[in-house]
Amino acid sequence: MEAASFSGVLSNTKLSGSNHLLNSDCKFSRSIPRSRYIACVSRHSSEGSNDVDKPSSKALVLSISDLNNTNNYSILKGSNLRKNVNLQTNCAVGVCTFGENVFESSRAHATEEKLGVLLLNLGGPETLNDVQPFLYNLFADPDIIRLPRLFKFLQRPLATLISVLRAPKSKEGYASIGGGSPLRKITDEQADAIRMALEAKNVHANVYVGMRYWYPFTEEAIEQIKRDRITKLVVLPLYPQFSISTTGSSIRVIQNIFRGDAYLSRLPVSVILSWYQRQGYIRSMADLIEKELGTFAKPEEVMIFFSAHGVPVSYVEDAGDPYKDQMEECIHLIMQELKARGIGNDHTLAYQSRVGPVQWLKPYTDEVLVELGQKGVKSLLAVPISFVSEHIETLEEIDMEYKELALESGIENWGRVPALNCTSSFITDLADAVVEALPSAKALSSTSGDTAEESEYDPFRYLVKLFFGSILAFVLLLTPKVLLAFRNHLV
């Protein structure tokens, strides 16, 4: 499985509000309070203020500065968010609307500059050989498993068991496919495609790739920045709802670098976090959909099945990730779309990837598939709808795993929408997502601030800690039931 196949492994804990992230060569000294993810969802300012069935053609936009002022979010949790899309929003909380004379202004004054774009992925191994390091970085990603306070001394170890045991059978799905991901190439092409898109709109801009656990680190793209020195800078994360596990994580290893350098937190920086909602995106995704019922015999009887990739229930309920929601809303403006260009197909949602012994958000994809053969349903059109470029996920977890088990519980006919990838009106979307992004730019503008974990760093507390979490923690590892479950759920 891809990355983000793993998100929330053994993970049944509650996130704190400054938790440290670590990888295998640095150590962050800061995050985002999990508990304020969710900011205003800017409308155009010609829609109507009560209107939310159309898609925004905005995408959230804040800046490097509003992320760290957390007294500049809004919350939206559960049913709200729905009812909370048309908020008032201005550039003072970090969510600008623009008119199209900021645009102009905006494209007068990119070619005076270095602009750059920095592209967020989670990578993928890309022979066999990568698999278990890249499981490593992986799960040794906090967001990906959490671990209590007292027990952060155990991430690397248990990351590193856990990717040991992970990888024969990641070998196998990657061997499937081709023998790695095409993760890499597909966002290098996708890069490509948005700095031309970018120069048909006179914009001129050095567009970066940066993944979180494999080559091209997120670290090395901002290397380059710096070599390029480039003075303004849009972050854009290829996910287009927001999760703590995926643009979540990515965000914060971009904050902690950008606060400890002197150049780069002087850097204007725009973060777009997440575009699900804007016009282009939907407009996109609707076409593939339409494309693809035009091959069955029958369109008219093809449910709609839309597969996202799962994230634990905990990240939701008890972190405030907005994954859920967004996702919901996010289907109900493509299927909105949809009706109005006269398809009214049934469509349903449900979610995948889940991995380990904790519980994931619900419905469960593989159930959902037996049930609607049970229930009659004979053709169907997967959509794997959180996923935009092919990974292992959509071509051996969709087109093989999932194509059989529904072939095998009596679907008769199976479609499945292939990810957006370079989509023409995909790109030039993203596109117009930078160039909007652009005048909410700002700089960080402080390289200091400890947290308060490590101000208040005790010794003799930490060798306290460490002495009794060590001893729970060779029991728990060595209990013959912990052990079993490892290798139900792990391999």
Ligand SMILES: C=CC1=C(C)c2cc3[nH]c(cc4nc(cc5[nH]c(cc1n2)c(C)c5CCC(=O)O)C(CCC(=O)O)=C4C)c(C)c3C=C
The other form holds:
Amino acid sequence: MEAASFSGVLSNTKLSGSNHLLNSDCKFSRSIPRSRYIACVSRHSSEGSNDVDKPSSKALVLSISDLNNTNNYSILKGSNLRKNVNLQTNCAVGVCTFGENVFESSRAHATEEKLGVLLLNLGGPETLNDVQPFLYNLFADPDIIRLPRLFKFLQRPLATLISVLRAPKSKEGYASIGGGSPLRKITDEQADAIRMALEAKNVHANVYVGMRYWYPFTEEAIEQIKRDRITKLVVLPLYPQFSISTTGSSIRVIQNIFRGDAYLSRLPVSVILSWYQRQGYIRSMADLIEKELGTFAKPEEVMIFFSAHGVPVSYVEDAGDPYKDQMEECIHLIMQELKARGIGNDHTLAYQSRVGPVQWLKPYTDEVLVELGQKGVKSLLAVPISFVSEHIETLEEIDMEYKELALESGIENWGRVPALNCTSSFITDLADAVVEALPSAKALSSTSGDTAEESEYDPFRYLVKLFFGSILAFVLLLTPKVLLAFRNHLV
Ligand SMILES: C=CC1=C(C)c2cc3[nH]c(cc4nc(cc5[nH]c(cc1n2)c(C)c5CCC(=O)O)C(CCC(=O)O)=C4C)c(C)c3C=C
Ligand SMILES: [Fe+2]
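Show the same protein again, this time as the form predicted in complex with this ligand rather than the form predicted alone.
Starting with the chain above, the whole complex follows.
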């Protein structure tokens, strides 16, 4: 097989403003400078191929640009990003390295290499008391509530308002699955399993877990990485598909921390941006689906129902989030794999878990379930596809809410594919992804120089914007339509 190498640049520019994690007892309630980043991944290989594991000769350039500043990814739309998403189909793993083109790559190490793997995940409340502060952290993330620049100052008050309004409904959900999220436990188990799978390949690594919105926070994991004097790091988000709201948000946090730290900015790092196209993952998903189909009396009549976590349409259409394209590609690859095994069931994709009064990716899971029931579909297998661990949206939303809705709508036989969790073929594949990412690890910038945005910072302009922004926000928030929308969609 032709060897492929990945190279890229992940450069950032500091902006005025700050991010806060403000849950009451969070150790990291400190200002973290915001940054925007441009991540480019290019791939070089001398031979093209359609095989998932054999990269084509075209360079892959995946750019993620200007998250905070323009609040959109529009400069990528229709050009690089669309092209790249298609190219990524043939790519074994999308790897991004920090700073390669800009800064000198890491020199050979005189000291012994100490490998670290940082698993990124969302995090979830462990008790019902954690729910509101967890939601606060989530809604305070500018990659989750994407406010226009003029309204950025409303991020935290809005996060407080929405988290307080949403908390009772969320608490009910977490109460019904045992009083908290299983995410931390499962992710710890996955970390352990990946460490052992690497050991089996004679690769010795410390594996860390960094959550975006709850303990152990990404900041804590990075502190530990520093204490352990890791000399090379692979960052592996536990989201198969890239979204601004998941992998994008976590990478931004890492970048902000790394660029301000002398040790970290010199640490060679590879970031695996997405891995939904890896054969090991596709085959593991197909295995689970095949096994679960076997539990139905008439497996060939079962509708395979992929239910993906939704994102607001504006992420995809205005900000260029590749999530929808990657999701469709991912499902195509799984269905291809099933077909190769002689399984030709009908399938469909819908999006679940919408929050708030904006348009989310369609079709919506609840609406499609009703339609399928009305059309006479009798057997349905739900496949959660955005996430690789059991969590509230599989255990409560799919297993309870959607199941009930499906049965009410005329579907008689219901099944659900379990999350991959620690499935060994899947864990082995993630370990392979880590090993493949190692050669492209490069150090992030050690230069921090002021950026255009910083030098453009003008306190007078800021105050004027704040003044008019506040008036506009006040008027908007009091609009009966907005108030009603909040009430209907959050509680
Ligand atoms: C409001 C915007 C949200 C976006 C955008 C979003 C994207 C997104 N989320 C996941 C995965 C998970 N989300 C989880 C919980 C969760 N997500 C949101 C909101 C958005 N998610 C909320 C408010 C919550 C809390 C639960 C609730 O109140 O409904 C979780 C569960 C964690 C757990 O506790 O078990 C996961 C996992 C993806 C993959 C994604 C975009 C692609
Ligand atoms: Fe979510």
